[in-house]
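Taking the form predicted on its own, here's one chain by itself in structure tokens.
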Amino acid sequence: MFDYCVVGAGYAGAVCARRLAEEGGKKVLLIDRRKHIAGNMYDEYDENGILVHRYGPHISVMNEKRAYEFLSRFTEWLPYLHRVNAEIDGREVPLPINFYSIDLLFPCEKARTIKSRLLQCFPGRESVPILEMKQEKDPVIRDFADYIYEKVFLHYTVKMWDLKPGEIDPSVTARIPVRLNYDNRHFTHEYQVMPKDGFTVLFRNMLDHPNITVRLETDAKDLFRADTEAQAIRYAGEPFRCGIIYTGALDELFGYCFGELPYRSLKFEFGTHPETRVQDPTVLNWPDDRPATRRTEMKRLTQQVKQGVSTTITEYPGGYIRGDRVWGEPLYPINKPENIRQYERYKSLLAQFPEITPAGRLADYKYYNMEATVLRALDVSDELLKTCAGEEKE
């Protein structure tokens, strides 16, 4: 008999399972419909002996000590500074755009003028969002902002999210930084690391606890059903007496009764190259009208040394199609008002099922990064552990 059933073996589910098992002393059943643990973080060695991320590249960047210290229990880390270039008008320039990028994109005198005006308009700032620049009165700054908006952001976002320019949320634009210095790092987080032995090993260590039972190739609907008429969780017609941490999509949990929630998905094209190094940066972005968004050289990400061969992953975005062989993974919730309203209808059904706790990108319908997912799981498990402690006192 189990105290909790955790649906999904990604970060949200694995973190909750470990804490409930270890700190709460609970018997936890963790299930996943895939053949492996680690969710979208899953990695394995390919035929070239290169560790590859099967669901696209993932990087451990964190600012919160709590997240870093928790994960550090299950892996050794390798320091890693991520580098990303974008191909713009036939030139490769670092992202985010910075003074070095400006020097590469514009003739010497024009680049000098742009940098000078930026420093004059935004004294003491390390970076400025592109939307703020677009609102400046200085025509040099405005023209520069318009150029960067189109060349770096617009086409990339349109093909990534399948949105028309007018549908793009201004709050997204507001977050695009231009650095007022020569800092070429893609991230500025305090902790920038990669797990020494890969993400799958990290997850294997996290789930290695006597109170945790892992069952793969097991679908939640094979264990229980959310009966909205009876307002009860049932298995084979009988009450399902187990707390549930659900990290899947709520529309699926409730049988798509309000329609399918829209997501974006990705197609991954793995390439083998008979050369030691394929490209200069780890990731090369294509913010233009070609169908692919970016290409990652895997051994640069995992810091493997292997001569004469390299593996790349090229990503093609597309709409999620339930059950499709290529587009059947719901990876990115689409943050549009009508979609949020639809999600809230599903979330309202959870009030009928206090035994179900949602957590994670799909269950919360939010575009969490890795750190945000871990922190969300830590917060959720905090509340559940408090409940457990209260029940024991009673």
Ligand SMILES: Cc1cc2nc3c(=O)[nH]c(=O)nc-3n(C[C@H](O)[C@H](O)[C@H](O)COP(=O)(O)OP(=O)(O)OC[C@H]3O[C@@H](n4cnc5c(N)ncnc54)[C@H](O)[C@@H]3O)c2cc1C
Contents of the next structure:
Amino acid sequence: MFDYCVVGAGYAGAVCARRLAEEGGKKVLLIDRRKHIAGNMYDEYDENGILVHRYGPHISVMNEKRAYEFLSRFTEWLPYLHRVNAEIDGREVPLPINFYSIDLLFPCEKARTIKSRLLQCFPGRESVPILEMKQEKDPVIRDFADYIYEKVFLHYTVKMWDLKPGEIDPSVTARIPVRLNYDNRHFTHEYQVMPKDGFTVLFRNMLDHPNITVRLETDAKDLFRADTEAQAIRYAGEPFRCGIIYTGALDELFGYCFGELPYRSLKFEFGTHPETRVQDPTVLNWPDDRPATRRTEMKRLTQQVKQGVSTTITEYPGGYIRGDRVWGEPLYPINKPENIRQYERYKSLLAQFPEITPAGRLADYKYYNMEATVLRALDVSDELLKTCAGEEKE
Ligand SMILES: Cc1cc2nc3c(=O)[nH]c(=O)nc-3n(C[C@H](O)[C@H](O)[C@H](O)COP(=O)(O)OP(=O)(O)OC[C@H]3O[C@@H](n4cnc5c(N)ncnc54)[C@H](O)[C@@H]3O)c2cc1C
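We have the form predicted on its own; now please give the form predicted in complex with this ligand.
Up next: the whole complex, starting with the chain shown before.
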């Protein structure tokens, strides 16, 4: 009765479902074990009437017209300019570090010297990775780079990824650039927007198609099993005859037979404040050794006007623990060679099941931002649509 079963109603699953239903004319069953659509992009109004992102603050930034135009079919956008400050030695300075941050961090004369040495040493460059700066011969630049490395990257990385300072691979951390100008924007993407009525409405519109049936609070396990011994997908012992787009985790799909894939997670603390505005920037980062990494003022993202009340989300990083009430969301894959090898073992099992197509941050075990997820889903659905077209010709 269904041609495809899509597991997961986040961007990866929803984009595939829409395209197969609309462009391929396929009957699609979309399931998610949560009570809601939109995956980690899910938003809802809280008790103060403020739209909050339940899985952490999300900003739509895109460079690819293809992703932007596809999503624009399902929402109007509000233009949005993201601002992030970091609290360093009691001062709030813009991130990424730029000349404005340098003016705020150092006395006037010292700031002037640092800026002019940076321009002399890196002529014509708009930004320079901190690692490159740390290797400069000029002692003014090296001291500056060491200070920024420690104050902005080191402790943040240690608490975010639970590493000891010596375990940080500087070539990864220190790729982060310092801007050699007064560009205060956090992102420099072509499209920086927020959906006018929120992400959940965007998803609702995307899934509103007569060929799509959405079933929530339904786990893939309730519908089928990938039986590695029989090399078959089964439901209640019978063959399950449906193409499957799977956006969940592969270790779970295969019963953790090679062990659990590790992730970092976050605890989200929602705060209500009897104030119209809580903080100057939308996001305030704490790159020091206090437990939280950042606090986001939601109204500023969603651009709601509300007097005398505001909601913030404070994030605390920690290790993912399967089934835990607080740490039970697998959010960030941990990009270490041994983890990638473990993932590849699961991926090789998929070769036995050509009817399953993996997509998305969990199934691909990759940190994708929203745009990367949408592009991945557009590519995956292109391939499936080609196959559908081929089958119809035969
Ligand atoms: C804190 C945080 C902030 C972020 N901020 C940004 C940002 O500002 N901008 C940006 O571009 N990106 C951001 N991202 C990344 C963004 O969240 C992801 O790119 C995007 O949500 C990935 O979509 P997805 O469909 O792959 O996964 P998800 O949105 O996680 O969707 C997967 C869905 O599959 C369901 N599922 C899994 N297994 C099963 C199963 N067995 N049965 C049924 N259902 C199942 C899950 O319940 C889930 O709803 C952020 C990520 C985090 C963690």
